[in-house]
Each structure stands twice: as C-alpha cells, then as structure tokens.
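Only one chain is shown below, in structure tokens, and it's the form predicted on its own.
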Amino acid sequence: MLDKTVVELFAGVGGFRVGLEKSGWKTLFANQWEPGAKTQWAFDCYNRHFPDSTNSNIDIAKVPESEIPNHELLVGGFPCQDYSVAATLATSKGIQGKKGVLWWEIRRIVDSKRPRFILLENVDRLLKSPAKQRGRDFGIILSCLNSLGYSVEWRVINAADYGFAQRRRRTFIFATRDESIQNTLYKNSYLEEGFFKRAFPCSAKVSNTGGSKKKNFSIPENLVELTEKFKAEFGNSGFCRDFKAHTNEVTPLFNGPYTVLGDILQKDVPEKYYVKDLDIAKWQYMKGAKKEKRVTKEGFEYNYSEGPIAYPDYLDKPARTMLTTEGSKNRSSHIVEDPQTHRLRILTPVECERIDGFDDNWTSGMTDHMRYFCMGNALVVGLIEKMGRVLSELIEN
C-alpha cells in the first residue's frame, strides 16, 4: 500500500492538515508565507500544533525542490489571482508575463515532485474569471495539470449543504496520475463513480427545457492562445482528462443532520463581544436594506442599493460565510441574540473557530482580530476529512 504522505502549501493554520491527519494521512513538509506581516501569525499558530513536520516560513518561490520532499499528496488553499501568460517578444517559443505567481509555483513543484494526487482548493469564482473572458483562468489551471499527465475533477461544494455549520462555497480540485484510480473513478462517468461523488452525492440538474446541462468542450494547449482567446462556460461540477473538459451542473444530496449557528454558541460570554447601545443604530443601518444617493471621491453622484442581511443573525440556520473581517463593525460580521442573555452581540473566536471546525482555542495566543482574521481565510476541515477518507478507501481498495 501507498505511503500516506502530503505536503502543504499555504498552509495557514492547518485547516488541511487536521482533516488529513483525522482521515489517516501524514503530513511531512508544509509552508505558510504572509507577505509584507511582521508577525507570522498563522504560522506560528501551525508551527505550534505541528512541531514534528518541517515548516517553512519563507516565500514559496524561494524554496528549492530539493528541500521538499517526495510525498504521495500535495495539498494547498492557494488564492485566486491572474494566471495568463504571454509569448516572449523575440519570439513565439516559450511563455513569460505569468501573473498568478503562486499558481504557478504550484506548478514548479507538481512537475519536479511528481506526487500521485493533488487536492487544490480556491474561491467559487475561480471558474468565471476574469469577468472579461471567463474560465479563462481555470482553463490554464486544467491545461498545465493535464500537460504534466495528470486526470482532474472540480467541484464547488457549500459546507452546509452536507452537514457543516457554515454556508462557505468553495472550488475543490482533485487531481491524479495513478491510472489505476483513473479507471476506478472514471471508467464510465465522474458524475457516478467520481471522487467528489464519493464524498458527496450529487445528481445532475436539468434545464429550463427538460434536458441536460453537461457541456463538453477542449481546452487548449497552448497556454498563450489560451491565454489570448480561450472562454468557457464551466458548471460547479467536471472533469478533464486529456484536454478534453467534461462539465455539467449538479446539486447535492444529503440525508444526515446538520448543524445549525444555535449548535456552536458558547455560554456565559465575555462582556466586551456584546454591542453597545450606542452601536445598536449603526449595526441596524449596516445589516438593513438601502437606496440612496452617494458621491464618488471625484464628486460623481450615483445610486446605491443593497438588500438586507439577517439581523440578528439566525440560530437555527447555519452562519453565513466568514470573511477576514469577521467580529469588526461590517455589515458581513455575524450579530447574534445570546440565548442566556437576550442581548446583541458579536461572535466570539471560539465560535469562529467552531464554525470552521477546528478545535476550540486553536488560535490562542493571537489578538482577537487575528483569530478572526485566520477563521475567515480557513477552510471547513469537515471536508477535508471526508476527501481523506475518500482517498485512503481507494488506494487502500
């Protein structure tokens, strides 16, 4: 059987690495790099809980392949960036101008390491960007994978709809170059035997019309004419093998419990994460509806509306997407009714860190904006824990 060994890439405080290691898997090399921070927050918070790894807190870039070992899966939540390229100017060989840098040093890696799996994750949006020519930048994401021999299939999975107590859409990537589960997963259909269905059933939406929504269409190779003139319309399902993209729109099925904001609520809250009430008015006009005149900084009158959000937010539902700014006066942080209480307030970091499914106080040690600030960069370990099982079951099988 296969060595169970992962390394990971933007590892932020280990959102990957705990789901792993629950579903069985390894981890022997990792790297978290915040540019331009003094302070190494969510490395030092990784480099806590996982001493017995080699961490590296430098830029990806400047970390050779020689340090980083071979291992069986590659792992990372690498950001959404511009990824086009251009042909040199002396002449067409070649590509330079290559903008999403990390993507590319993911690249760098994958074609030195060679790792049998690859599991990648990035926002939803990943699959329509740019705006001006979409799927422009997935597409160079499936044609280097496909270029190195890899098969791939994506997913964009919301956490809550299979249980987990946040609505969090994300675009995962799978990828292989075993051929044995190339032909397990996808001797027939990804959308029947595939690796995402395995972890989380789905079936295929119909049209308006009654038919099918499956789009199958080639991706170039070349990666500066895909750059120049490629679009495409990807679903929240697919696969690509051979440069040829199989794509359809499905919908999730799920029969177990789910976990509701009301689920995760601490008692007996500190006093300084209720609202003021000389705040109340502000979170009212923030959380409401809005049409109303404003004026740009170059004194431009326009219109603005908005629609309202939640408030408070609703406990027998699960939260809403956690961003960066979470528990700060926006109108994205969560306001919640204490159920001891009855009075207004924000969340604390535990709950943030309950949400995403880390352990209690996995942050401590941070300034509370941190905590917040590395919850809402965090991935929903839930997930990651049944993608390990997942995997482990096929190379074990």
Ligand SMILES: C[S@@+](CC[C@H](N)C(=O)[O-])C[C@H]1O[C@@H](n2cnc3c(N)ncnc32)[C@H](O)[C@@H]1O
The other form holds:
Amino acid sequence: MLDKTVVELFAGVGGFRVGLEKSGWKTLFANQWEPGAKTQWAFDCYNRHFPDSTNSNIDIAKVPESEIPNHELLVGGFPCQDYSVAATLATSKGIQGKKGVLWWEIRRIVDSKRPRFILLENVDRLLKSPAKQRGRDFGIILSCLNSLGYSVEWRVINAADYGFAQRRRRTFIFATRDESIQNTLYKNSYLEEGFFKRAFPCSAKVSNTGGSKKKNFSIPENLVELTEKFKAEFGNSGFCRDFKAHTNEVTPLFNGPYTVLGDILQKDVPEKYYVKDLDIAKWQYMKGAKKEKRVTKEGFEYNYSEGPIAYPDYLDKPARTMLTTEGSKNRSSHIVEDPQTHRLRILTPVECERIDGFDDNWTSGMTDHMRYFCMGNALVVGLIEKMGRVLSELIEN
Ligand SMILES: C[S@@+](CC[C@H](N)C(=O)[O-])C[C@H]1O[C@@H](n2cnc3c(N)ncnc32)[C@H](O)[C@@H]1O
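Okay, that was the form predicted on its own. Show me the form predicted together with this ligand next.
What follows is the entire complex, opening with the chain shown before.
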C-alpha cells in the first residue's frame, strides 16, 4: 500500500492538514509565509499545533525543491491571480510566468516532485477569470497539469450544500498521474464515478430545453497561444485529460442533516462583541439597500446602488461566506441577535472557527483581528476530511 504522505503549501492555519489527519493522512512538510507581515501569525499557529512536521516560513518561491520531501499528495489553497504567459517568457527551458504568481511555484514543485495526487483549492471566480477573457486562467492550470501527465477534475462546492455551517463556494481541483486510479475514476464518465462525485453526490443539471449542459472542448497545449486566444465557459464540474476538457453543470444531492448559524453560537458572550448603541444606525445603513450619488477620488460623481442583506443574519440558515474582514465594521461581517440576550452582536472568533470546522480556540494567542483574518482565509475542513476519506478508499482498494 502507498504511504499516505502529504506536503501542504500555503498552509495558513492548517485547514487541509486538520481534514486530512482525520482521514488518516500524514503531513511531512508545510510551507506558510504571509508576505510583508512582521509577525507570522498563521505560521506560528500552524507550528504550535503541528510541531512534528518540517514547517517552513519563507516565500514559497525561495524554497528549493530539494528541501521538499517526496510525497504522494500535494495540497494547497492558492490565490486567484493572472496566470498569463508572455511570449518572451516562454523559453525553451520551460515556461516562466509573471513573478510572484504562485501557480508557477505549484507547477515547479509538481514538475520536480511528481506527487501521485494533487488537491487544490481556489475561489469560485477562478473558472471565469479574467473577466475580459473568461476561462483563460483556469485553462492555463489544466494545460500545465495535462502537460505534466496529470488528469484533472474540478468541482465548485458550496460547503452548506453538504451540511456544513457556511455558504462558502470554492473551486476544488483534483489531479492524478496514477493510471490505475484514473481507470477506476474515469473509465466511464467523471460524472458517474469521478473523485468529487464519490465525496459529494450530485446530478447533472438539465437545461431549459431539456438537454444536458455538457460541453467538450480542446485546451491549447501551448501556453502562449492559450494566453492570447483561449476563452471557455467552464461549468461547475469537469474533467480534462490529454488537453480534452469535458464540463457540465451539476446540482448537489444531499438529504441532510444541515447545520445552521444558530447551531454553532456560543453562550455567555463577552460584552466587547456586542454592537454599541451608537453604532446601530451605522450597521443598519451598511446592511441596507442604497441608491446614492458617490464621488471617486478623482472627483467623478457616479450612481451607486446595492440591495439589502439580512440584518441581523438568519440563525436558521448556514452562515454567509466569511471574509478576512469578518468582525470589522463592514457590510459583509455577520451580525446576529444573540439568543440569550436578544441584543445584536458580531460573531466571536470561536464561532468563526466553528463555522470553518476547526476546534474551539484553534487560533487563540492571536489578536481577534488576526483570528478573524485567518478564518476568512481558511477552508471548511469537513470538506477536506471527506476528500481524504475518498482518496484513502481509492488507494486501499
Ligand atoms: C487562502 S490561504 C490558505 C489558507 C489555508 N488553507 C488554511 O486553511 O488556513 C493562502 C495562504 O498562502 C499564504 N501565502 C501567500 N503568499 C505566499 C508565499 N509567497 N509563500 C508562502 N505562502 C504564501 C498566505 O499567507 C495564506 O495563509
């Protein structure tokens, strides 16, 4: 049997690690570095929880491949950036993307370490970026991984659709170069037996005219050509091997149980989390509908409008997506009516940890501001646990 070994990039406070440990995977090496930050809060938190792996706290671009141990599974949540390639940068020695674009670091490590499996997380917008050339950036990811001999499957998953406490939609990417696993997963269709289908049951959506929303297209192998011309409408699920992509829109199949915001609230919450009387009007305004004239920094007047959002947030629904600004005075922070006191308050850091599925006080020791920030960056660990289980079953059988 294979060793269930993991390398975790962009590790944050360890969302992948927590989920994978629960499903029997062992992380050997992790890298996490917050650019420009004097105190490396996320790394310190990771290191405190997981002192038994080699944990590196420098820019991933500066980590030589020789320092990364061999492993079966490479994981990481990386940012959505511009992955385009300029003709002059595509040298015969290998493709070089723009500096600071982290996809190229992942590609470099995959090329050198050749992990059997890769599991990545990104925002849902990845499939549509950039706005002017939809699908180009995701096309680059598919093309790179196919070139390196990997089949790639993707799925946009909203954690709340599978019973988790947060409406958080993220693109997950699973890639493997293992032929026997590919035969098991993709002998028929990725929609029947693929990796994500096993972890997150779904059915193909039917269009208004009764047909399926399936699309097939080719992905250019040449990244410069891809950068210049490629556009595609990727559905929320798909598969790509040998530069042939198949995509479809799917809807989740799940019968519960569901978790809602009210289920994860703490009791006896300290006064500092309550909204002060003098701030109530401000919150009301931020959350409310508006249609008003605003002026840009350059002095141009424009019409600004936005609809209302729930205020206070519904306790009988999952939380909305947590952002890194959670807890600060802005429209996207949650405001709940505390069931004990019936007064309005923000979420506590522990409640945010629960919403992502971490143990209580996972990030304690940081300022509240950083605890919210780290939870806004992290992922719903229960999703990863399910994926880890499916991968374990695949290699064990
Ligand atoms: C989306 S977050 C991943 C969060 C993680 N999955 C978790 O559960 O906490 C991306 C992480 O990459 C880190 N990062 C950004 N640039 C980096 C770089 N150049 N080298 C290493 N890490 C970097 C950020 O500090 C951030 O923690």
